[in-house]
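Okay, so here's just one chain, in C-alpha cells, the form predicted on its own.
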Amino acid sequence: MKIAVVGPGAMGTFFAWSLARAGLNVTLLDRDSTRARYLSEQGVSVATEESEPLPVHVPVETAAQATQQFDAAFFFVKAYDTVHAALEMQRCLSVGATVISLQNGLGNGPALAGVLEHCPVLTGTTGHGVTLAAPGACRHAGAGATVLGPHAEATRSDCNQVAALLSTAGIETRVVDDPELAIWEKVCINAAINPLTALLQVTNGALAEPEVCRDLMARIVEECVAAAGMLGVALDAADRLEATWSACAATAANHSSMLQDIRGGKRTEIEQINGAVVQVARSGGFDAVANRVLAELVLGLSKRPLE
C-alpha cells in the first residue's frame, strides 16, 4: 500500500515518521517545494523527554510533483486548507483510495468528500502531543487515544483496515461508529487548552495549575456540550470538563498547535475550533459567549479580521 500523508506540520510529521519507523511505504507531501527537497534530503525526526532525536527516512514531495498513485491519504494540514489540500490530491489518489482526517476543528470530513467524491472518507482524533521543533523535528510529549470511524462511502472494514495500519506503526487505533463524537470531544478540549494557552504563552500543564482559568474553561466546555447538543451528539460537561483537565497533565510540557502558530506569526484554526463552536451556537439561538470572546482575542492576536 501506497500511503501519503498530507501536511509537514507536527503531527504530520509524527505520523510520517512513524509509518515510515515500521516499513511501510509512506510520502510526505509539502505544499513549499523548497522545504520538500530540505526533508527528503535531511529526513524526519521525532524526540521525546525521554530520548534524542531519532531520523528516519521519509521521502517528502509536493503533490504536483509526485508522480505515483497514493492507495491511502492521511490529511494532516490546517482545517481551513483541507479544500485546497483536498483539490491538490486529486490527481495523485488511486481509485477508491481511502482518504483518513485526523485534523483539529470541525468539518474536515464534510470538506474532503465534497472534493474527493468518490474516496471513502474516514475521521476521527488523536490525543498524541507533538510540538514541531524545526522542520522535519518534533518532538513527542505525550501519546494519547486514536480513534477513527466512516464518515462517507466508508466501510468499517475500511476503517479497521486503517487502524491496523495505524498500530503496526505503534499508534494504537480504536474504531467508532459514530466519529463525530469524538471529534466534537477533542472540540471541547482543543476549544479550552488552544487559546488560552496561545493567549498566555504558556504550556498545556500551566492551564492544570490551581486557580488558573478553571471557571473559564469549564465554561468554554459547558458551550461547547451545548453546541453539540443542538447537532445530536450528546455529551457530558462534567466528563468533558475532567477529560481536558487529564489532557493537560498528559501533555504537560506540550506547545498547543495555536500557541505554536501564534508564535510563528501563522494563521491559526481558531475559527475552525471555537469560531465554529459560535456557528453552531448561533444557528440554535443562543450565543457562546467564552467562545466568542476567545475567538476574537485569538484572531486579533494574530492580527486576522474575523471572517
Contents of the next structure:
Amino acid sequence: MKIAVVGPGAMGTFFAWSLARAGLNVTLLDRDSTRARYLSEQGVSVATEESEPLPVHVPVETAAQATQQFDAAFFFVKAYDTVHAALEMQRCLSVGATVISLQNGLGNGPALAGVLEHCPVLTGTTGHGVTLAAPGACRHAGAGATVLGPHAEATRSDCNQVAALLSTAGIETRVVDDPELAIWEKVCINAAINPLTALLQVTNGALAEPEVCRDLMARIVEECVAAAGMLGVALDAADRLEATWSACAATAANHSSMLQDIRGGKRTEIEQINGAVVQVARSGGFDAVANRVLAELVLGLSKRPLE
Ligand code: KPL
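Counterpart to the form predicted on its own, namely the form predicted in complex with ligand KPL:
Then the entire complex follows, led off by the chain already shown.
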C-alpha cells in the first residue's frame, strides 16, 4: 500500500517518521519543492525527552512532482489549507483511495469530502504532543489517544485497516462510530489550551498550575460544550474540563501548535477552532464570549506578534 502524508509540520513529520520506521511505503508531501529536496536528503527525525533525534529516510516531494498513485493519504496541513491540499492531491490518489484527517479544528471532513468526492473519508483526532524544532526535526513531548471513524463513503473495515496500519507504526488507534464526537472533544481541549498558550507564551503544562486561568479555561470549555450541543453532539462540561487538564499534564513540555505558529510568524488555526465554535454558537443565538475574545486577541497577535 502506498501511503501519503500531506503536510510536513510537526504532526505530519511525526506520522511519516513513525510509518517509515515501521517499514511502510510512505511519502511525505510538501508544498515547498526546495524544502522537499532538503528533507529527502536529510531524512526526518523524532526526539523524545529520553532519546536523541533518530533520523529515518522518507521520500519527500510536492504533489505536482508525485508520479505514483497513493492508496491512502493522511492530511496534516493546517485546517485553513485543507481544501487547497485536497485539490493538489486529486491527481495523485488512486481510485477510491482512503483519505484521513486527524487535523485540529472543525470542518476538515466536509472539506475533504467536498473535493475528493469518491474517496472514503475518515476523520478523527490525535492527542500526541509534537513540536517542530526545525524542518523535518520534531520533538515528541507526550502520547495521547488517536481516534478515527467514518465521515463520508467510509466503512468500518476502511477504519479498521487504517487503525491497524497506525498501530503497526506504534500509534495506537481506536475506531469509533461517531468521529464528530471525538472531534468536538478535541476542539474543547484545543480551544482552551491553544490560544492561552499562544497569548501567554507558555508550555501546555504551565496552564495546569492552579493560579493560571482556571476559571477562564472552564468558561471556554463550557461554551464549546454548549455549541456542540446545538449540533446534537452531547458532551459533559466537567468531563471535558477534566480531559483538558489531563491533556495539559500529558503534553506538559509541549509548545501548542498555536504557540509554534505565532512564534514562527505563521497564520494560526484560531478561526477553525475558537472562531468556528463562535460561529456555531451564533447560529444557535448564543454569544460564546470567551471564545470570541480569545479569537480576536489571537488574530490581533498574528498581525502584531509579541516582541
Ligand atoms: O493538539 C494540540 C495542539 O497543540 O494543537 C495539543 C493537544 C494542545 C497538544 O499540544
